[in-house]
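Only one chain is given next, in structure tokens, and it is the form predicted on its own.
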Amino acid sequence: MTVQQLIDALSLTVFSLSDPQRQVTGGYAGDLLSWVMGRAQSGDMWLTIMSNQNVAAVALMADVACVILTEGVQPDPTLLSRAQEKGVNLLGTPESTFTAAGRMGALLA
């Protein structure tokens, strides 16, 4: 599944979309950035409530396909700028992390 297909299937909000055709191969949910850096896999969709500029750096280091801000969280201006500058696919959903993870996991099954 591509990031664009994920957006379409779940009506995700697009904050930054540099690579809509990037393949999503798995998922990771977490908010502790150091934990995400060591455990998220390349190609994962990363679900988080963190919205500071460090999210873009971790997304790049972990090589995730996209970051999805859950719970209706909006990116802070610095994160949005960094995501656009560095080519990070940054999306959002009003759903809880639990609900979003379940729906997104079902799409990949």
Second form
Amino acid sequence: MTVQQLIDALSLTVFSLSDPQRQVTGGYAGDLLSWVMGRAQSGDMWLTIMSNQNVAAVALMADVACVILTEGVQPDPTLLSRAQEKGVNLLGTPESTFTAAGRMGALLA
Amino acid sequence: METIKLIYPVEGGDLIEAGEASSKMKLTLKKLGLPQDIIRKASICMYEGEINMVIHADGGQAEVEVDMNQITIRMIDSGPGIPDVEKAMQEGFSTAGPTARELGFGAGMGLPNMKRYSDDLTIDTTVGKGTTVTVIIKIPQ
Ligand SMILES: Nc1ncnc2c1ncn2[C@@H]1O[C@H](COP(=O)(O)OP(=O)(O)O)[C@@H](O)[C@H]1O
Ligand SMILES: [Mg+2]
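Could I have the structure of this protein in the form predicted together with its partner chain, to go alongside the form predicted on its own above?
Complete assembly follows, chain above in first position.
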């Protein structure tokens, strides 16, 4: 599944989208940044409620396919500009992390 | 490939700007055409090291060397040093303050991540003098 297909399937909010054709191969949910870098895989969608600029750097280093801000969290302006500048796919959903992860997991299965 | 040497200064104190050195290194490794998983390992190690220099040591310098066989990242600071390296290496051990934690850091997973993603990790530290963390990532031939 591509990031664009994920957006369409779940009506995700698009904050920044530079690589809509990137393949999504799995998922990870978490807010502790080092935990995410230790456990997330390349190509994952990363669900988090963290909205600061460091999220863009972590997404870049961990090479995730996209970041999904859950619970209706809005990106800080610095995160938004960083994501655009670095080419990080940054999306959002009003759903809880639990609900969103359930629906996304079903899509990937 | 000739040995390539890159030097990145890391500003202390500014957690919001942290990640610049790692981003730049990642771009350079990409341009060198290294395998994606090797770039990912190096980037995560470098970012964890960069964050540590910012949070724990008021900045420092990262020196990166790339040759045919490996990437060597040396993160050098003149901070407080690490009194108990064995403890610092444990998952979950952290002396990070509330500001770092609010931003999502301080999980005590940085050094363990560097160990996980590198082929060799060396910590050379003296209390009151500073710390040099060196990671080596081998490039499969
Ligand atoms: N460059 C450094 N200078 C001084 N202390 C450090 C340095 N790097 C790590 N430490 C110490 O080791 C601990 C563990 O580091 P780490 O595993 O990266 O976790 P965290 O950064 O989340 O605290 C830190 O909390 C700190 O006490
Ligand atoms: Mg750390």
